[in-house]
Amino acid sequence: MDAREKLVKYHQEQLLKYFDELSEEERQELLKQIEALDFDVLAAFSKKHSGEETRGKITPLSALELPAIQARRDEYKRAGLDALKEGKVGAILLAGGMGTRLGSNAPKGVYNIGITRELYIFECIINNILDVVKETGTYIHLFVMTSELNDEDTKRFFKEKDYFNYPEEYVTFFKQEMAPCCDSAGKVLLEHKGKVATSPNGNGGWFLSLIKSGVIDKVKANGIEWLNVFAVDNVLQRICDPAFVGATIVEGKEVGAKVVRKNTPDERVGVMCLEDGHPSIVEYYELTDAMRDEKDEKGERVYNFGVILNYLFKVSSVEKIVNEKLPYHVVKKKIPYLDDKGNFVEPEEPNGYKFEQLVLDMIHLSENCLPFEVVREREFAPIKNKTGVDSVESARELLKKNGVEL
């Protein structure tokens, strides 16, 4: 199908609008994207207007807490250790997003947060997976995910920076798939007269993109049966964990979900969950005052624990889940866009909706989930913000408390 046949079969002949007045490479490249694009997500759209985007019945589902983890940590490390040395284990780094909250215009991963020296937060992600390099002699495969906006950038700056003494051909780069971005009516907007608005389709939308991208062709040449998906952000992360590798098979899991102590009842997090009898996560939001206040018998609520985005993922498992097809989420969100007039407009408010997918669903749609427990001192520090809570400041204390010099 091409890309004017695809338009009218969804109802966006409006993205043609200004195809008149492009050069020849404007058109085609418009026409290229709108080929590549799937417009299947406006789906979403309709359901959730519908009101059919509910959630199920959410009820607790219990983690493997440190003193369990300590108990077995031999025999946890120990299988861990053997699936990273056969060479099963690979790390996906989701890293797409800009430092624009850290007030830069470039990734958020070149970001220095050295205060004597340079430090990146890229610099510190190797570095957490060199610890792991020299523990288990091999060397683990890298895949990071960019985007349209920071893929050049960050490809050019692990290349400056000699990928910070890791192995090029270790690190694949691939890019995040798009989304479109609708208005009200589920029409779709354009961003110029020669651009769609799109969106980068969210973090579960990490394994569709290695798909369509070809980089799963590697993982599956490399023999690789497990993938460790972790965030950008959390510069004290451990990545590829032998002890969490371990529970998580010898546990015969599917998934793996790292988690720490909530710091409040109401901390701004997602916590595990079961939803339907499945594991999900529901958001902090979410949660009413009796499921925050419900406790067990030992007297400890139940839904204590936090999601840190560092997930334990089984290859084979998240590929029938993907043929599944994940749904995709409806998120009002402010989007710059061509008006009726064809001026290009800065929204103030939400005025449209994009599209993503969610890790949560990933999980959701997994038979089980080992909800693993760590130390949030000494592997969460995530900067979101430049000061206060979750900052650069708060990292750096951090990672003073955990002996990295800045």
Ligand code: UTP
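Residue numbers count along the first chain shown, from 1. C-alpha atoms forming the largest set that superposes within 1.5 Å between two forms make up the rigid core. Source: prediction; values computed, not measured. First, how it differs from the form predicted in complex with uridine 5'-triphosphate (UTP).
Core-superposed comparison between the two forms: CA of L31 displaced by 2 Å or more. Residue displacement note: E356 has its CA displaced by at least 2 Å between the two forms (rigid core superposed). Once both forms are overlaid on the rigid core, the distance between the two CA positions of C182 between the two forms is 2 angstroms or more.
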The other form holds:
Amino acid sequence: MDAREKLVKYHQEQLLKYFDELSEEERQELLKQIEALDFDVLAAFSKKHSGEETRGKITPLSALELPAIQARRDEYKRAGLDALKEGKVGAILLAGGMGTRLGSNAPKGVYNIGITRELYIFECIINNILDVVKETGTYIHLFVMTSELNDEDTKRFFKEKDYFNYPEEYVTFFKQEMAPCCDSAGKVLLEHKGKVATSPNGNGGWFLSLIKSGVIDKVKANGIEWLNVFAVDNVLQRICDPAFVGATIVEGKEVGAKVVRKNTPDERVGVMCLEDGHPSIVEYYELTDAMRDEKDEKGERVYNFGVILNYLFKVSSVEKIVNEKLPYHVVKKKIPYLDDKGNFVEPEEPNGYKFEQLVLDMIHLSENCLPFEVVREREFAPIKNKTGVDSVESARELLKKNGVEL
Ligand code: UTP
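Rather than the form predicted alone that you just supplied, could I have the structure of the form predicted in complex with uridine 5'-triphosphate (UTP)?
To see the whole picture, the full complex is given below, headed by that same chain.
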């Protein structure tokens, strides 16, 4: 379908409003961008606004808790170390987000959280991987997902910093897809007269992007069977943690999910559960009071383990679900755009919607999942904001407590 037909089909002809003012080159660029973009995402907007979004039946999914892990730690660790030494485990760093809450246009990983010395978020991640490399004597392939908006800056930074002493041949970058952004009436916005407003399409498309970019060939060629997928902003996380890898393998699961015990029953984290019998995540705002207070026979709350965006996926299982369409989540955000008069506006308040696929929906397509409890103070220091909760400040405190010199 050519660009004009596509715009008619999706009722988005406003995107050619300034077409006559563009040079021939700019026109071709705009048409090419329209042809490449997936306008099917807009169906998620209609669904949200017609109240058609529904969830299946939510029931508890018990986690492998710390005492149970401790009791079998040696066995789990051995299995994990074997897989790592055989090169069967790779790591996927999700670094395609825009990090808007941190308030910088640069990739989040280049943020310097050091106080008396330089210590970058990417550096923390590499240091954490190096801990396992030291333990196993084997380098781990790291695949870094970027987006069109931060790909060049991310690659340049790694080069400038000499990959923080990680061997360059073990670091591979791949780009995720972009999705159009729309206003509150569902009309796609223009960023410039010759460019549609877009944003990275969420972290859930990592496997498809791995395939589209051809980087999956490198995964296969290296015999990687498991991929540890994790967020850029948790500076304390253990990557390719042998006990976690081993537990997922020994317990015969397709997916492992690191979880932490909630601080309070009302903490704003997504919680592992079953949805229609499949592993899933229920968001804090979806938890009813009854679910929040539901207890098991030991008197423990059953929706008590929050996810920290650190998952282990079995490659062969993900390949089976790759043709399933992940749903798009509609997120209200500030979107710079061209107004009716052709003026560029940078809004102070959310003015439109972005479309994102989420890793947690991949979990739901899996047959089973092992929630694996970790100690929050040792493994969870996310940096989402400049100050306050989940911020540079709180992460610094946690890093210090764990003996990291700042
Ligand atoms: P967040 O949901 O915290 O989003 O991402 P963000 O874009 O980094 O930050 P805000 O919301 O704009 O402040 C969680 C993880 O998923 C990655 C992020 O880089 C982070 O590691 N992510 C998010 C992607 O890789 N791609 C995306 O499109 C979105």
